[in-house]
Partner chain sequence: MLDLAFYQKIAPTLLDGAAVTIGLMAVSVPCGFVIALPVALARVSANRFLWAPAYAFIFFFRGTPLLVQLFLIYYGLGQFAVIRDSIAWPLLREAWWCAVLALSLNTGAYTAEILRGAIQAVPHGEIEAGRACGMSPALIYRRLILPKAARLALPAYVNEIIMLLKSSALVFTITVIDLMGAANLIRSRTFRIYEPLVAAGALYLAMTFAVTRVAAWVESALAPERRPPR
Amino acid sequence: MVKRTVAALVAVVVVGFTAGLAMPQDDALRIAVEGAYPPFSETLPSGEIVGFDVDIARALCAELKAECEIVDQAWEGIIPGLLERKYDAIIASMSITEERKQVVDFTEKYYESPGAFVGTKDVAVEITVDGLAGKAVGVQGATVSECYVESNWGDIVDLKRYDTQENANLDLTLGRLDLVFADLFTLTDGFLNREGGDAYEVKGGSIADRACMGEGIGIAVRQDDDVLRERFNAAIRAIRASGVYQEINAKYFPFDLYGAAP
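Structure block, one chain, which must be in the form predicted alone:
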């Protein structure tokens, strides 16, 4: 979801190496999650991070027989943190896009999801040029959601960028936005199905836009980490074959999150 330039990210890598950051041991992995993207990851009042991404990360670590630490990382710095070697992989609902492939490598997908607009039920909105003209639309900044709205409707809507999806949703409830746009499953389970969410609805159905939303959701690793990427690929296939993936899926969603087989 990050829209930083390649040059800026390469500069971060150089800083990381010059700081003398060491590679972790092969049998100990640090996995970054966002901690603010329910139901995929959220931070409880106790400080514990839970969610689909977290459970998948732990299942993959178990399959790899690796000791893993879950690292809470704000979205804006999540790719730079990987390049600085602060952790070894990102399991944070990150879409596999061509832009990101310039600076990180991805595993095969571990799920896929369309996007959607959400607004109040008592205000009819059509997802058309006329229907969206002048509407205040909230997105999480540096995400595929920002890419989609900016690319397709940027000269029509009043685009508002937020540090987290939760803050965008909050401003929708406070009347500061007409719509939010995000991952459909995040909006459904992290907003519409929660307290007060029954006053809101999806506007215009689900939206798939490969140009911005990419090829599904994958695990990001550094471009020189081919061995780890392939270990994760094998582990993804293994937890799907064993039924562990399906058990985690059913804990959060009443439908198959993975989508069609690649």
Contents of the next structure:
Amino acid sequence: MVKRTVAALVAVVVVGFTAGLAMPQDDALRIAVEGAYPPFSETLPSGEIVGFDVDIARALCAELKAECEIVDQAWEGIIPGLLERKYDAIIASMSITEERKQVVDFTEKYYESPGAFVGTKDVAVEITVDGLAGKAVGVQGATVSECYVESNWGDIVDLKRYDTQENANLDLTLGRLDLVFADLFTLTDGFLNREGGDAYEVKGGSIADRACMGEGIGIAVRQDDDVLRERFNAAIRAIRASGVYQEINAKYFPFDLYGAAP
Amino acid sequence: MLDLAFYQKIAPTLLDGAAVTIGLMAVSVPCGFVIALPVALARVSANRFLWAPAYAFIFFFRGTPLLVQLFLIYYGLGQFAVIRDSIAWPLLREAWWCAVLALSLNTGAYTAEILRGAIQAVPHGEIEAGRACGMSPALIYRRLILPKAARLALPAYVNEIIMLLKSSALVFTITVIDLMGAANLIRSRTFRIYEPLVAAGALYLAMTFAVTRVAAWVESALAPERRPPR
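To complete the pair, please output the form predicted together with its partner chain; the form predicted alone was given just before.
Then the entire complex follows, led off by the chain already shown.
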């Protein structure tokens, strides 16, 4: 009796183990989101996480016919958590940059996050060497925006670095700055659509600069996980082709987030 | 750990930052003293209309964090159209001048308290002696009280200058790239934290050392009787 139970237990454990080892990636795929970057990802008072990133994650899972678990993870620890195998992928509006590529692999972009100059409607500004010469431009320090303005216009503009984007926007309204440069979606949501933002506008359209802003926003996976990466790539193309992507896009933004084909 | 080539690479940026810090101090310390002297004299006055405003000034600037004062001056004042249209705006528009204003007012309040203490610590007998010789109150101040008070205040005042030097590291929050700002800039560009902060700390240390050396020299010049015999 005892012997048989032990044998059964051993069998269960062994079977379980081999099943675990052989378990294909699409069984309970764990995906980390940030939960604090509206409108891409935000946590509702009920605890539910919603947003563009989350919808894309669910659509990709449906495409992969995988069971998915959405994991909420703070931004600072999001890459270490992936390396520690707390989850298998990061879908959290992460820019594909050279530094990050040293530690993780990225899929193709699933959207592009261009930057833009914003200034007061009263003054026309051309985004050219002549138009920008001597202008006071505010950026948030240590961002792709700082990199872009510094490397492209650093010699001719008066570049000011701020601790937060809010403080840069504030100095624009106070008249200390002629322009701010930041992520277009952040500026639209966090400034132009807010109270007092209607006196300001985007100058010269959106700007995508590969050298600083990377190749767009991608899904991060571990470097040894080529299978998962390729499956995500196929799924991104599939939801683009089926129209699921466009549906999600329209839910959040009145314009195409994807940008030009890679 | 000791990557000399990296220190060499970041040195120009840090030295530029250190120059900004020294510039801020070179303007703020004298300005603060110019503010402090009349405030201290008003503070020890028996006239309520003189000491009350002095007391309020010291109370506010000593009682609130320097960071609050910096933000109030830089972001707060700019909110009012009256100030944006005033003749002061060309200066207040510049972060550097806002930093100088905040640092000067702040150190002015502390220095005023140091001077008040020193003035009140001048032995009463010396003032009596001055009166007995027929000196006018103004002459007593000039010849007796202030020189004595200066000697009494010096150690505490040097402390205040050092405190101000270290507090000035806050100005990077209002876009002034001082020594701390330069260290932060390097930190965000290179993702290296240890080296720029250690280098900035060493430069601050060098500056405080310079201040204490100058102070020691001034102290001995002011108090010849305390010099060691030659």
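Rigid core here is just the name for the largest C-alpha set that superposes within 1.5 Å across the two forms. Just so we're clear, the structure is a prediction, and the values are computed from it rather than from any experiment. Positions refer to the first chain, counted from 1.
Rigid-body partner check between these two forms: Glu112, Ile70: In the two-part motion between these two forms, Glu112 and Ile70 are assigned to the same rigid part.
Rigid-body rotation angle between these two forms, smaller part relative to larger (whole degrees): 35 degrees is the angle the smaller part turns through.
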